[in-house]
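Quick heads-up: it's one chain on its own, the form predicted on its own, in structure tokens.
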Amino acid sequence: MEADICIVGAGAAGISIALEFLNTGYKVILLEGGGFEYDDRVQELYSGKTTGQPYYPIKSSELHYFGGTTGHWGGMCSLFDPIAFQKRDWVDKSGWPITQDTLIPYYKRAHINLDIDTYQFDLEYWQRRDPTLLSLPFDDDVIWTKIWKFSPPTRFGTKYKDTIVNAKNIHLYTYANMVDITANETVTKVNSVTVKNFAGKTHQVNARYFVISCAGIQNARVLLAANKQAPKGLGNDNDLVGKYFMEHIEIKSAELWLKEKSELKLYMFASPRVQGELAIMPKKQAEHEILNGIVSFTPLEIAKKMPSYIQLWSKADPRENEKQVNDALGKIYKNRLARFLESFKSEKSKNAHQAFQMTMRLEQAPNPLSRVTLSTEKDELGVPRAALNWSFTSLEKKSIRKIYEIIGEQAGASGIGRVRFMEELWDEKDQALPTTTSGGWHHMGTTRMNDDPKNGVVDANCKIHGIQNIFIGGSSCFPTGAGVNPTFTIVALSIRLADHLKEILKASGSSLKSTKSV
């Protein structure tokens, strides 16, 4: 099989690159390694082995369908701030290769993609179109309210499949999984990738083009394994390819205590546009040398009620843990997930709260030790599964407590309450994190930008450097995760790394015209 470009993954970063060559005269072939729904003979390719900090087992992280894990998202899309892009002296291995103002413009495109209604994070306009969205009375020099916006969420492999599927130029394959790479002499030219199902056949994909997009502990685990031209893997000339792997840390580990009761209405789900956490200001986070956090807010009665995901994502297989997850919210509000979301816009959450739940979302330090590796086990076509050792500096912890006590010297300063700490967060000197900790599901950093290739596996435009025609889409390009969900920035880099790749192929000259019978 040929093609102008060949996406090795359907998620959102695969089906988005797709969505940006729809009719445009290019033959696109788009590899996805499951069907349209779940299978766990399919799923059971991306088990794997985790070592360190107790994290989620691999095969129930990250879906392998056409969709991806747009199929278990949440729908939550705010901006990486500025900061989250530039380097940063306390943050070792920090700073992009490109600026927020960068992407503006594909966050903007991708705000469509992903069903938001409105593309305004900014607070004033929230606030003067609903007055009583009133944000906490903090200084404005050391903390902000940083806002979300909500994606319904869109269902990638519900919303895109007739669109994919219809489309004369694109062909996608299923059930089509990349089990090798192969390059030229050199190793500066993909030739064509190699593609296997579960009845034996085999096929091999040639393209001028090729996009990795398999997630980000996959993207990792497949350039390790094209290890027969390249020994170190693909890419992996400085050993970079699965080093610094982050994930968002989300941990409960304090209590906002008010003076009076409050509703908090801009800080819960009440409003189905937008909610509104607390960040801390850049000048303050550079003061502290701290990472970026951003604290959310539940009532306290309530949170108590529900174990950390960590402890409830358990299982294996994702459809157990979804059953977990939601037979948990039930106890609670006597109902599913659906109903937990719900029950935020009724009469009842109008009811004022003393205490509330503050969890934070830290951005992961990048860390060398945090990594993915391969195992000497095999998956049922031969690739050596995935090994993940989730590990942390000492900048986290401190970055938790910090936080925590500013957030807790402005409630104090200005006389609404105060912030109680958790047990874990007393001892200074201990820098481990508990075992309810969890993460995301955010799997960032694994094949990181850098314009240099002795510090990061892409350049600016997410090719891996000294190969010529391979790229890589997806969350595994991050440098720094921000404390932000990634898959609105995975979006927008994807309709970024799509108009590059138009750039350079307009450059070149002619195209495969391909046409299909629908």
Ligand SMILES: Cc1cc2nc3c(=O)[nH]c(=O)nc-3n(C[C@H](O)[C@H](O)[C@H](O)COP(=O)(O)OP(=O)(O)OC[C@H]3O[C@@H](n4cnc5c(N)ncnc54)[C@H](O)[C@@H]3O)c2cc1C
Contents of the next structure:
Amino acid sequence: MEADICIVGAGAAGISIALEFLNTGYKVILLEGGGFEYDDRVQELYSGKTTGQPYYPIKSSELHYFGGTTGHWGGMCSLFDPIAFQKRDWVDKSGWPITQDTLIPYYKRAHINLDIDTYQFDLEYWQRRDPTLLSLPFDDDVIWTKIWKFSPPTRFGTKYKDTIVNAKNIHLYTYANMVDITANETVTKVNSVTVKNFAGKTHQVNARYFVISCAGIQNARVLLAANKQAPKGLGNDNDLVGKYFMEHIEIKSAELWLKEKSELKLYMFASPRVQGELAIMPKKQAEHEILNGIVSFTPLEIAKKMPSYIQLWSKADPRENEKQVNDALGKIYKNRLARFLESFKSEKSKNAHQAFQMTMRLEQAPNPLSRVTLSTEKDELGVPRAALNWSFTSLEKKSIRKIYEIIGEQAGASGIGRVRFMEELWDEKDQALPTTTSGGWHHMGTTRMNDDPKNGVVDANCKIHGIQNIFIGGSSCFPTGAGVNPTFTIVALSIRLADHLKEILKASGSSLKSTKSV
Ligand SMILES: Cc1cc2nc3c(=O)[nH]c(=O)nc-3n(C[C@H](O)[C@H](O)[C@H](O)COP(=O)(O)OP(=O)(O)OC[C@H]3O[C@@H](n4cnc5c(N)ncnc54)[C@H](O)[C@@H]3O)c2cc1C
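Given the form predicted on its own above, what does the protein look like in the form predicted in complex with the named molecule?
Every component of the complex follows; first up is the chain already shown.
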């Protein structure tokens, strides 16, 4: 099989790249390990061991079929702020080789793929539309309200299936798991990838350019496993593949007690699907040398009934976990989250609360001990399984405490109420995070982006350093994670990568003729 571009993995990243090549005259092969529906035999290929801070079973933390993990993502979208891209002296290994400005045109295109109704992340815009969306009366130099928008959430496997299947120049192969990557002798160019199915049949796919977009843990795994020519794994000359694995730490860590009951409407799901969360101004982050952390609110009486995600998402089968989460939400919201959300729009007094749970989503500092490696055990197709060690630096707990201190000071100074820390934060010397600490199922950093091959696996165009024609799609390229869910940025970065590929294809001459038999 031969193509101009071979994309491996049809999730948010892979499908976004393929869509950019629709009707371009370039022949694209899209390899997807799963079928169009969930299949536990395929999902089982993801199984692997975890150590360190308790984490979700690897098998159920990403989805292995067409559409990828968008099959059950939540749709929360916001921009990575300018500070997230900057080198911060107090965060080792921080700094992207691109800025927020580089990504803005691509965020604008990505919001269409993700069906976000309006590209507007400006608080004043929403307050002009609805003056009842009041922000908390805090000092603007210290705290600001960050705006979230929501994808419905778009299920890539459902929404884009027909477009991909019917495209003349995109050749989709399902149940085509990539099991190896073969380079030339000097390992400066990839010649082919090998796919294998459960019948043991293998195929070689040759292409001018390859994109690996198998999700944050699997991207590292497939590169490390491609070790017959590069013994440490492809792109791993500097021992960076799999290293610096990052998640978003999600932790219910403090309460806001108000003097007078309030709806905090802006900070709940306000219509039309916009939500505010508290963030710390960049100058204050620098002054206190802390990470990006963003704080959301839930009425305390409701939050207390909801176990943490790490408790609910404990099974290897992702369908069981989804059911556990829905059952837990159902118990609280009488089976319909939507009905609960609706209640916020009616009966004013019922929606006002005295106490709110604050939940923080915190970026993780890059940490060499937090990493994906290969296990000695192999999956059914003969590929070594992934092993994950999730661990933190001292900066995470310090940042959580400091962010709540700042919010507490503001709550006191403005006279609206008080902040109460959870007990696990009381001891300043204790750097451990509680076992109820959850992640957002966001897998970042394992093929980090940096201009210098000694500090990054890929360059600013997501190309693996030292190899001419292989690129990585997805959040594994993020050198740091901001305090924001990753998929909007993954799609933006993927569209940018597609533009870059088009440019180099154009410069390098004619395309292969694409004849497709469906
Ligand atoms: C419960 C849950 C809720 C979430 N909520 C949010 C949210 O609200 N907001 C947000 O931004 N993010 C959210 N996420 C994360 C989001 O789903 C991911 O960031 C996103 O799907 C990642 O896109 P991707 O293309 O990199 O990986 P995926 O979407 O996982 O796609 C990877 C694809 O590669 C295929 N593949 C893997 N290995 C191989 C192989 N060897 N050969 C061939 N194909 C292969 C897989 O089958 C899959 O189709 C959530 C995740 C979960 C689990």
